[in-house]
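Take a look at this single chain in structure tokens; it is the form predicted on its own.
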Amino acid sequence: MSEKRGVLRLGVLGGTFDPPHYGHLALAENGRVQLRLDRVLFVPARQPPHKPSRPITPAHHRVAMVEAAIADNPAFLLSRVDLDRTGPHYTVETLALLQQEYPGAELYFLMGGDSLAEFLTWRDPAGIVRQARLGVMRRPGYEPDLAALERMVPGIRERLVWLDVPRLDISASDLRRRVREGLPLRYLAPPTVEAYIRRQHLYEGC
């Protein structure tokens, strides 16, 4: 922590990790500058409310693959938040057990550009914005009605700051695909995290 400000100032990233890759970690790591944090928490999702229907692997090993992911950032941390607790898990409450966890901290939610263009869908959106700042990397394809956003969350437009992280154009869904068709990860998630697959026989059949 910062002692001229003072505060602790942490990045939350959420998400199932499933599994961890290099977009990922470019937006923790460019939220963690340009937002001068002093941690970024990654938080797996035990079951996101908003993928019900596809099965999601067993979180000891999202756990895993995200430890081996951060390892060598000393400034990304797990947290388990939303894991040792029963379901669904919604942000607003993830916020909020945060700021139990880490009394007086500011938080600063990391997210794409396509989950802002669907923020009014989620739950308690101001609840969201009163708890934490939005950290914002932008996704091609993907812009939201700041306009609407305003409107149905008034102040969202100051507790929003844009990142300025590289287009990577990686995603689970295509990683675990690859794995199933037996194609390389390599420059798409870090070593270790694809050496985890390959040992545990992740994504082989889904």
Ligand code: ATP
Given for the second form:
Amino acid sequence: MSEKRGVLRLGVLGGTFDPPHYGHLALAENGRVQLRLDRVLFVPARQPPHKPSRPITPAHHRVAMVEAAIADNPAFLLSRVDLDRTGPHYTVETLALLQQEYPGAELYFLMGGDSLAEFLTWRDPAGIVRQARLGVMRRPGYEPDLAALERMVPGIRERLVWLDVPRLDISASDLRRRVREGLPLRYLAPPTVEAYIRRQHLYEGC
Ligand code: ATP
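The structure above corresponds to the form predicted on its own; please provide the structure of the form predicted in complex with this ligand.
The next block holds the full complex; its first chain is the one shown before.
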């Protein structure tokens, strides 16, 4: 393990996790193996800057669900870095705080393939790639214009690593809809997460 060489390789998966599901876990686990990460931090957002309109489930529920989802993987950890401070939270700041918390660690920010186009609209994308490499899920049929990306965010090309992750067509919004409509969550999210949702009656209203 690279930790033995003294450099901690740390994956960072930010999200709302409302709720966490197998799409998140597949991305984190494939990132862990392909990037030889020692740890993957799941970083729930308090109030994500790009989702200001929808009421987000209270953080303590999302934390409990992430903890339930990652409990069986010793490399996965929950980070409260974005929960214990007031928002809005920008990835560039989150990474700076994590770098302080884990001095000398190499950061790998993990993203679903859809997020790369959006990434250009995030605050200070150049600052993000200065602090972290990007582990991005490759999407079949999607060939990003890397030269154009590089023009907009100098340095991004050499900081970007493509991940081979099976595309699971699962999203938290769809899971919330499924609960509302009485459809099953089984095989879409870990049973422990589903049990928590049922116990706490989450997502049953509109
Ligand atoms: P919502 O449906 O509420 O927008 P979501 O399912 O996309 O939520 P987020 O918490 O917003 O979940 O996502 C956190 C991170 O996980 C993002 O980088 C996102 O691209 C990635 N992600 C979400 N769903 C999947 C999936 N099915 N496979 C791989 N990555 C995913």
